[in-house]
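Next up: just one chain, as structure tokens, the form predicted on its own.
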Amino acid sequence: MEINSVQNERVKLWDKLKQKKYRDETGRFVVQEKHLILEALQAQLLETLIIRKGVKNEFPLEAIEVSDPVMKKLSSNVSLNDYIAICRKSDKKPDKKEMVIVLERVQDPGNLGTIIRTAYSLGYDAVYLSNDCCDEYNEKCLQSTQGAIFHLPVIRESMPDIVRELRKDGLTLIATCLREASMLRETAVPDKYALIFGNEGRGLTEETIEASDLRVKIEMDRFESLNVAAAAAICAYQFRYGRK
């Protein structure tokens, strides 16, 4: 199947995907790179191929071909793509909740596709979001999670509800934090956590860590905190292999 013109309907559709409404409202987006596309198939997230007209299909299913501003329109990146994919938004639970993340009010997306490719490599059950942290299906999310999305159960609830279903699940929920905090190394790994973590310049919100059971801090020489990617990834590694 070929796609010449932008005023085709299928197009016009493809390119609302850019937009987080439109996402939600069907559960599609948009995967631009490769490498990309290549995690989508393996997780069977991905429903269409758009390849660019002159461009070998790599891959191992049919392509729609589509003209150059077609590709144009589509595309986010300057560069025009060679290939272009929809996929379905993943549904995926987790098998098991013994060591996850909460993030809460997490705004960058940059930041959280680097949390939830963080959480993937060392091995966590989830990554769970509360409702107002940033799309995990915006483009730049997309990039810094390298594909982790597609394989890692990423679940979207008000943060009350994520205390709620993870406290009855039987998970230590632990907030990170600089006021009546232990030292990260100096706290004893509960056998099923919860590590909290919270807005970029504002951290967590009083509610959750009231809500908390413990509270743990990085030690540090001189700054009092870190970006956010950074102190998950740190916190995360230490709970996962420097158990006390």
Contents of the next structure:
There are 2 protein chains.
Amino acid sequence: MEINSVQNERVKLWDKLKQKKYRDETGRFVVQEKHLILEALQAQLLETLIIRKGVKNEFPLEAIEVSDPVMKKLSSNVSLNDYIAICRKSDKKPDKKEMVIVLERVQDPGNLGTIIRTAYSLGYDAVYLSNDCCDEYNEKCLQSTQGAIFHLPVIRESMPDIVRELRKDGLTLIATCLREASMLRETAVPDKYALIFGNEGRGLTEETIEASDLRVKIEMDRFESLNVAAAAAICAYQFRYGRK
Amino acid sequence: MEINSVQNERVKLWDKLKQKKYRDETGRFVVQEKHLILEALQAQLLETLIIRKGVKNEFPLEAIEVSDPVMKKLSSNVSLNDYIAICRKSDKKPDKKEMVIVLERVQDPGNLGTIIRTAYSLGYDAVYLSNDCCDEYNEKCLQSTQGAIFHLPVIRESMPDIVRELRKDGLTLIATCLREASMLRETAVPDKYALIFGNEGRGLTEETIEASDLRVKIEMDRFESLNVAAAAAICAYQFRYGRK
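Having seen the form predicted on its own, could you give me the form predicted in complex with another copy of the chain?
Let's see the whole complex now, leading with the same chain.
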């Protein structure tokens, strides 16, 4: 199949997926990098492969060939993509819930994606996002996950629902905050736990801190300031591996 | 003093500081966020404060007032800044060299800045950058440091010079890599050490791995992939605080 016109109805629909609103409505999103497309394929999330006319199809599935103007319309980078994939969002549920990461109103897609990547690499079972986090299917976020988002359950709910669900499942809720918190190194690791991180500038909400079972802070020499993805990496590693 | 024309010679020079070449030539750089300007002022690096005409000067030093078109020319964001500061690069030397972080050809300014911020918060003495790292005075990098770059010595040299200097000072050079490396948790912490991290996609060069005294890798469950700023946070914390 071949599409040459930027006025084509399917092209218009695909193009709309750059906006969160249409990703939410359709449950679909766009992947623009070849190695990420491969990850999406392996995770069986790839629905439509779009290829620039004249480029050899290196994927083991049929592609829709498009003209350069169509590819240009769909690409968000300056240079023309050879491939673009339309994928469906994963509805993967966690196999178990023993170690999870929860993010509350994290706004930077690079931070969000980096944390999903860290959680997957360190063997966490899922990442929970409060509804007011930035969209995990944002292109920058997808890129920062390096594909981890296609394999790890990422669940978006209201913060009260997340707290209720994880508590019901018997996880200890651990808030990261500066006030009245025990030092990370001295905190015993519970059997099952959720590490909760907040907004880049404002941290966790008071409600979430109050709803937690434990408060933890990272030892620091000065500045009392860490990027949230760096803080999440430190805590996630410490709880998973740093202690026996 | 007041400048109204975008053709003014000083405006043209300031504007050129958006380019690395001119930052290198002049030893000057631009700071665009109010809280970062305050950090630069505290670190005594602020040389010229530029203020949008009509805005109240909240800083304890005289400012040059500029018209909106001038401020627009100097601003790299879409909205107009109220303040912009021209600062000089710090030539701060480390007071001591017991714990340092070394980055080799790190390319992403967000990663570079985040690592400088982490190093400062966790009490490291300096960050060394190989000459082929991205520019630490890039706007995105400055923003990611959250001002830590104004307080912590950041030293840019060739990689062989960095290795030579740190070895002379008696630091144990610790390369982070996957091959023939001991696990982070099982690595004894030397008295004085340099943690070395490499490029986002390609890691450390073979020469740097060979020149190191130890090789360390982070325990992972799967994926064998962490963002370099996340990896640096995990290692920096583990060496500094995670162990006794």
